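As structure tokens, one chain now follows by itself in the form predicted alone.
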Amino acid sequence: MLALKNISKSYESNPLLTDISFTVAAGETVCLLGASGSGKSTLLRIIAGLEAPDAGQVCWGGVDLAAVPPHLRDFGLVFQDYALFPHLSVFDNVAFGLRMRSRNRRSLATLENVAYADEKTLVKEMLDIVNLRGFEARRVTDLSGGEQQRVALARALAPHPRLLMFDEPLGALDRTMKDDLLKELRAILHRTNIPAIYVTHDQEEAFAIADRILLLREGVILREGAPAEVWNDPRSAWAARFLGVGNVVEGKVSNVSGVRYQVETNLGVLKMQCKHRHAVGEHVSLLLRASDTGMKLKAAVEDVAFNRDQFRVTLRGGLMIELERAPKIGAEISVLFAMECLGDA
């Protein structure tokens, strides 16, 4: 399927992306996740065509893809703008991929014979999958967001592509919506077992559709696993915070024995084993989950904020969790939290 080797991108001599590699398997739905500016829409450009790497190699099934034009890769794109024709039909903006792939008869797809049913009746079967069905005549003007956003993704569909890209596909649609769109589309890629690659800034979105996510800060793959992996072990103080898995204390060992170890917080001195080897001075990082065990804290509350099903509660330090109910502001609290070492601050 899809390799990645040693992609590295430079824009004025500052580097966009620094030696990323990683692959794509059948059916397998791989989420770039990262802040603005990680890097993410300048590797999905390269990936599709659009951009050429400073280094590195873009490979399907171990060809080099680096002579074929972006319309010879029948790779399948979905933007957050939908990128519809507004004077087309929703039938015709669907249609729009078959036709422009029967002009290029000579492309990737079809030398490997992929075998096509007539216009109308493809189009009906992407609609039906969009849930669409009877969509066929109206302008796409006169449809929501979440609507809209089908129709690219059943215009994305119906070449049968290799690959799916999606570049912010539901930035531009509201929570309710976007929480919906997100269920559909999952199913619809396992449906389909088309190998996909979908970019996103959003945790909640990356869990909820990734088989496998990638952390990407300033063009660094910083972590790779699935959802589950990543969330329960971030492996950074970066990585934590921004993800937002629990409390990320920075300290000062001032205590050393073996794999015991002292160190001086904001908190008050705080006790812990390590698997890494600290000297007295350095400064460490390490993250705190509440829990049903572990070490107990008591502290003020500072602020209660509701959040959907529970309530997020800020305590005097700086702590924060999520509790079914809603504490006194100012009232002191007793909370048990799991600690580990993240490694250097």
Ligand code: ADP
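Positions refer to the first chain, counted from 1. Given the structure is predicted, the values throughout are model-derived calculations rather than measurements. If you superpose the two forms and keep the largest set of C-alpha atoms that fall within 1.5 Å, you have the rigid core. First, how it differs from the form predicted in complex with ligand ADP.
- With the core held fixed between these two forms, A25 has its Cα displaced by under 2 Å.
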Given for the second form:
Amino acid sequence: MLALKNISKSYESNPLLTDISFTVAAGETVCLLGASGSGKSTLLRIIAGLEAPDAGQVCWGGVDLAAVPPHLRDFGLVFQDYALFPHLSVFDNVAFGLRMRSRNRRSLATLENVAYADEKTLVKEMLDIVNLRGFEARRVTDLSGGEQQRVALARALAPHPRLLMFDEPLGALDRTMKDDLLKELRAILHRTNIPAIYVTHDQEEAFAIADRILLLREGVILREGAPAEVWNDPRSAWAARFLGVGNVVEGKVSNVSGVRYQVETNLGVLKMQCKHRHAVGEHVSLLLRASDTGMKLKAAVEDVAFNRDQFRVTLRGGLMIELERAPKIGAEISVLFAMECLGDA
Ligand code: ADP
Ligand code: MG
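Moving on from the form predicted alone, kindly provide the form predicted in complex with ligand ADP as a structure.
Every component of the complex follows; first up is the chain already shown.
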């Protein structure tokens, strides 16, 4: 399968990607999650062979792909802007992927020299998969954004690539369209068992689609794991903030007794146990999450915002919690918080 080994890339001596290594297993969807400018698209271009790394290797089945040009790597790409051919019909856009592949592969296998009748069947199959049955003759310019992205997906799927790469594919779509397509995409990837790398800056999208998340910060993989693992244990204040996990509270260690610490924060002095070693005076970041057990904090409700099936409630002092029922603004409420230390602030 795909293995990246110690990939680094700089532009004008500014490091953009530093020592990136990861693998993508058969049928696995790996999501590269990072802020805009963190090097995600550059990494995809390197994997696709459109750009060379300064150091490191892109390997498939243990073989370095450095000498393999992009059109022979057998990887499919789907972009945010669809990159469809506006002058071609839906059919011809999808068939394009097949024709490119049969041209590239002609000398390798006659089997893949798709005859026109087969091409028709295959395009139809692909359009079925992406829920665009009967769209063959439509002009792509007459389609909605969501439909255009489905055509792009069908075009990428048609040649049965050994890897699919998505670069912020839903970035241009509205929320409902995004949610629907995301669900379908996940089902399609699992059904076809094609391994995929999905790039986004949107943590909700990442959590919804990924089997495994790679959190990219300034060109370095900061955290890697299944969505639930990363959510339950973000391991750094930056990751917790970026993912929107609980509340990150900064504080200063004011007392140490074995593994017991007191930390001065703007919420008052918090008492906790911690697996790290801290000295008095050290600045630390704490993660506070509403929980069934833990420390009880009483605070007034400052703001309530509806957030899908829950209410996002801001308490005086800045803590945020999610509740199923909206409390009244100004009311005092008690909340239990589980608290953990994320290490140095
Ligand atoms: P992301 O996709 O995460 O937003 P990119 O991979 O597009 O990040 O690139 C991040 C930064 O790398 C860009 O903001 C730009 O400064 C720099 N960069 C990318 N490609 C080039 C290039 N060809 N020449 C110079 N700088 C580049
Ligand atoms: Mg990008």
